[in-house]
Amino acid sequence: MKKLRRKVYMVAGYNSISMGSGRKEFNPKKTMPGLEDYIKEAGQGTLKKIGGAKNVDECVIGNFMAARYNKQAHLGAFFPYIDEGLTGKPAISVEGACASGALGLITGIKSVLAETADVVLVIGVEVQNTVKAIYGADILAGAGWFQVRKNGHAYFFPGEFSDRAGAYFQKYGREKTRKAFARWYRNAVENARLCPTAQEYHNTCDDLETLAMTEPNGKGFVDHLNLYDCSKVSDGASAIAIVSEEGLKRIGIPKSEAVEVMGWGHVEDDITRQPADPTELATSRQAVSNALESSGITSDQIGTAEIHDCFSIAAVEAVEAMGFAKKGQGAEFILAGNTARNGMIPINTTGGLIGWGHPTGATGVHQAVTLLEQLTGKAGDSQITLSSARPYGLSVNMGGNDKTIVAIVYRKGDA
C-alpha cells in the first residue's frame, strides 16, 4: 500500500455508555434509549468539541443490523436530526457486519485524502437489546453465509468460534488455552472498572478467573465457551472527527490532542468459505501487515492495541495475528502478563469487547476513541504509560468469522 498523500488526523471522540446486562441503569422492563438517542448523543458530543455542525463537510454512520434490530434502515438521514446545522451536508451509511464502524472510519479517511472534506463526522451505532438473545443470534447470524446458518448452531456465531477453539485445544493445549480465557476474561473486567461507560464498569465479582473457569457446557450453549467467553449484548453509539491539517485549523484544535493516521489495512475474505485452519486469524494478519507496512514500522513499534475479542478464543488468535507471539503461543503470551495493562502490549484498556462491551457498528469507533484518548494522554483512570520506543497504537476490527478486517495505525499528532 503507498503512503499516504495527506496528513489524516482524528480527534474529538465521544462515547456513550456501553448499555446492557450488568450496568445498573439497564432494565429490559422499562423503556431504554433508542437508537435515535444513541446517534443524536454520540453526534453532539463530538460537534461540542470541533465547533459545531458548521464545521463539518460530510458525515458517515458505521452500522450493522438496524433495520432489523429496530426495523431503521436509511440512517444516514438522521445527522440533520443531531444538528440542523447537518442538513444538507452529503451522508452515508456503511455496513460491514461487526467492522461496521472501522469502516465508516476507513470512509471517512479517504474522503479526507480525496480532498472531498477537511472535517468528517464519524458515528458508529448499534441497538441490540430489542429482543431476546435467541433471536438476537439469529439476526447476529447475518454476519456469516446464509447457506450455512441454515444448518448451524442456534448460537451461530458462539458456535462457529468454540469450533475455532476446539481446534485450538486440540492443536495446542486445553489447560493453557482455557487458563488463558480466564485471564483474559479477568484483565478485561478489570480495565473496564476503570471506565465509567464500560458495560462491566459496575462488576464486582472477586475472583474473575475462578468464575470463568466455569466449565463449558455444549447441552445448553457451546461445546467449547462458557458466557464469559463471550462479548454481551450491548446499546450505544461512538463518534469521532477525522481532519486533515487545515481541518484542525479550522475546528481550532492542537494536534497534540490528535491522533495521525499513519496508514491502515482493509481485507476481504470469501463469506461462503469457512476457514481453511480455524487455530489462525488469517483474514487478520494479512490486514495488520498491510497496516504496519504502509505505516512504515513493525509490530515491535506497538505501544498499545484495541482488538475485537468478541469471543476469547479470538483474543488468543490475534495476538498471534498481530505478531505479538508465535503460532500457538498467544496462550502463553497473554498468562505471561504481556497484555496486561502494566505489560508489555496493553490491549484493550478500557475493557474490549468482554469488558466496555460490544455494540457492533460502534466498535471500531470505541476502538479509535480509546487510541485518540491514550495517545494524548487524557484517558482518566484507564490511562496507561507509553515508551518512547513504543508510541504507536492499533486497532483491529473484524467482521464476521474472520471475513472483513480493517486494521489501523495512530501516533499522537505532535509526534
Second form
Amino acid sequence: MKKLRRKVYMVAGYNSISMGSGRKEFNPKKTMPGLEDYIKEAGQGTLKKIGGAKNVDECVIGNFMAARYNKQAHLGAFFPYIDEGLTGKPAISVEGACASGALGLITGIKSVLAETADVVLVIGVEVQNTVKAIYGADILAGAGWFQVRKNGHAYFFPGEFSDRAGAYFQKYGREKTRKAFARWYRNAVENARLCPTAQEYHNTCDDLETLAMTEPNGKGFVDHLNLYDCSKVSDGASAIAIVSEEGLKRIGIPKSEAVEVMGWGHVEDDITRQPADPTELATSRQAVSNALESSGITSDQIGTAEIHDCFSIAAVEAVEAMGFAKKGQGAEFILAGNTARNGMIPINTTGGLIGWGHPTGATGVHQAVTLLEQLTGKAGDSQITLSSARPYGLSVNMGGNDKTIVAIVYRKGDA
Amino acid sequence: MNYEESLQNVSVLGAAGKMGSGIVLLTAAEMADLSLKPENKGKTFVLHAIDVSDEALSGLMRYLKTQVVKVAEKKAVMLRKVYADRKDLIENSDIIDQYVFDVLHVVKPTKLLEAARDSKVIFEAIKEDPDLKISVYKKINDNNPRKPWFFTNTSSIPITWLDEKANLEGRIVGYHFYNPPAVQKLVELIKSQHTLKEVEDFGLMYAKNLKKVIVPAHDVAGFIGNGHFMRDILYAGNEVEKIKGEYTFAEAVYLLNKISQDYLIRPMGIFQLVDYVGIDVCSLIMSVMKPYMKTENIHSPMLDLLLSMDVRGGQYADGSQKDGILKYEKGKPVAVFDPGTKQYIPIAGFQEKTDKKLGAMPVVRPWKTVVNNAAKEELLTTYFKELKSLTGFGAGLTKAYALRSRDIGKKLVIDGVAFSEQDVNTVLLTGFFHAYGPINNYLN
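Coords for the form predicted in complex with its partner chain, given the form predicted on its own:
All chains and molecules follow, beginning with the one already shown.
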C-alpha cells in the first residue's frame, strides 16, 4: 500500500450497550430499542463530542443485515434523523458481513485521504434480537455463499467454525485446545465485567472455565463448540469520527485525545471456496501482514489488540494469524496467560465479541472505539497499562469465514 | 401389528382439553416424525382430535400451531437432516414451516365420536367421570372392527373397573400424563388385571420415543401422583383448621401455602397447586378415590365450601391462572379468598405480621435455584439441618408438613399403590417438579 498522503485520526468514540441475553435490561417480550434508536444514540454520542453536526463533512454507516433483521435498507438516510444538521450532507452505507463496521472505517479514512472530507462520522449498527437465534442463523448465513446453505448446519456459522475446531483438534490436540477455549471465555467475561456497556457486564458466574468446559452437544447444537465458545446475539451501535489534522482543529480536540491511523490491510477471499486449511485464518494472516507493513511496524510492537473472536476457535487461530503464536501453538499461547489483560499482549480488553458482544455491523467500529479509549487512557475500569516498547493497537475485523478482513494499526495521536 | 402401524390411525378423546391438547401435540409430532421416515413414504398417518365443541377444537388448532413451531425450532438441527432431500427447503425457516405443516396435516379435528372407528390407538382424556368414560369406550369398542387399544389419562379411576365395565378384555391401560403433557416427563402406567402385553408394550415404546419417564403403579384409585397430592391437600386443609383460632382463614391459608412453597422448596405452594389443577378437578378426584378407601376419608369440606361459592381456580385457555383460593396478579398470589366475607383479602395487609409469628426460619432457598443445581444434595442437606435445629412455630409447622409428606409416600408403598419408595420419589420429582422426593432422610 502507498504511504498515506496525510495523517488520519480517529476521535470521539461512542458505544451503546451491547443488548441481549445476559443484560438485566434485556426482555425480548417487551418492546426493545429499534435500529433507528441505536443509530441515533451512537451518532449523537459522537456528535456531542465533536461540536455537533455542523462540523461533519460526510457520513458512513456500516451494517450487515438490517434489510432482513429489521426489514430496513437505505441506512444512509438515517443520518438526518440523528441530527437535522446532517440533512443535505453525503452519507453512504457499506456492507461486508461482520466486517461491515471496519469497512465503514476504511471508507471514512479514504474520504479523509481523498481530501473530500476533514471530518467523517462513522457508525456501525446491528439489531439482531428481532428474531429467534434459529432464524437469525439463516440471516447470518448470508455471510457465506448461499449456494452451499442447503448443505450447511442449522446454525450455519457455528457449524462452519465447529468444522474448523474439529480440524484443529485433530491436528493439534483436543484437550489443550478446549482448555484454551475455556480460558478465552473466562478472560472475555472478566474483561467484560469491567466495561458497563458490555453484554456480559452483569455476569456473576464464579467458575467460568468449568462452565466453558461443558461438553459440546452435536444433537442440539454443533459437534465441536458449546454455547460459551460463541459470541451471543446482540443489538448495538458504535460511532467514531475520522478526521484530518484540519478536522481536529475544527472540532477542537487535541491530538492527545485521538488515535492516529498508522496503516491498514484490507483483504478479500473468494466466498465460493471453502478454506484451504481450516486450521488457519489465511486471509486474516495476510490482512494483518499488510497492516503491519503499511504501518512500518512489527507484531512485537503491538501493545493491545481487538480481534474478531466470534468463536473461541477463531481466537486461537487469530493469535497465530497475527504472528503472536506459531502455527498450532495458539492454545498454549492463550493458556500461558499471554492474551490476558495483564499478559504480554492484552487482547479484547473489554470482552471482545464473546464478552462485550457482537452486534455484527457495529463490531468493527466498536473495536476502534475500544482501542481509542485504551491508547488515550480513557478506558475507565478496563484501562490497561501499555509499555513504551509496544505503543500500537491493532484491530482485526472479519466478515464470513475468513473472507473479508480489515486490520488497522493505531497509535496515540500525540505519540 | 408393529408400533408404526398402530400409530397410523389414532384418536384422542377430549382433544381440546388441557391434557388432551398436550397428548395431541406429542402424538401428532411422533406420527409426523414416523411419516417422514423414508420407509414410510406413501403411508398415511391420521390423528382424529375429538372433542365436543367447534370453539374448543378451533382453539386446539391455534394451540397446536404455536406449540409445533416451538417443537420445530428446538429440533431444527435434526429436521435439516430429515428434509435433506427437499431441495426447495433451504433456510431453517423453510424447514420449520414445512414441519409445522406436516404435523398439523396429521390432525383432523372433529366433534364426531364415529371418527374413532378406524383407530387402533385411542387416547382418552375426557372428564374424570367413570360412567361417561364407560359409555364412550363402549360406543367406540362396539363400532370399531380393529379391537382398539385404550390409553386412559384417568388420574384416579381403577383401570380394572373400567376394563370390566366396558368389556374391553384387557385392551386398556392407565396412561396418566402430567400437566402439561408436552413438558412434564412423567407418565404413570397402570395395568388392569387383564391388560394385554401388546397394549403395555406399545405404551412403553411410545413413552420411550417421546423421552417420557414411565413409573408403574398398582391399580389403586388415585395411583401414586394423586395418592400423594390429595392427601397433601387434606393435610394442609386440616392444618388451616387447626390454626384458624389464632389466625384468620386467609392468614392460615397464606401460611400453609408459604411454608409448602418457600420452606419446603417446592415450585408452588399447596393451595396454588390446587388452583392450578382446579378446585373442581381436585374435588372430583377425591370423590372418585373416596369409595375405594376403606380406612380414611378422602374428602375436603374446605374444597366443598369454596366450590359452593363458585370459587374454582383452573386456567384460562391461554394458560394463565384463574383466581381460586388465591387471587393472582401476573401469576403471583396477591390475596386469599375468605369464605366468611366472600372477599379476597390482600396478602400485603397481613403478610408482615403473619411472617413474624413464624419465628426463626432458615434462609429461603428458592426452588428454581435448587432444582437443577449440581450441588443440590449438599444444599438440601445443609438447609434441612438448619431447619431441624430451629424450634419456632413456623419451623415446627414446616417439619411436620415434610414428615407428613414422607409418611404419605411410605404409605403408598405399604398399601401396594407404588412398587417402591423410589417410584414415589420419581413421581414427585418428575410429575410435580419437586426438588427432592418426599421419602428422604433429611429430617432424621
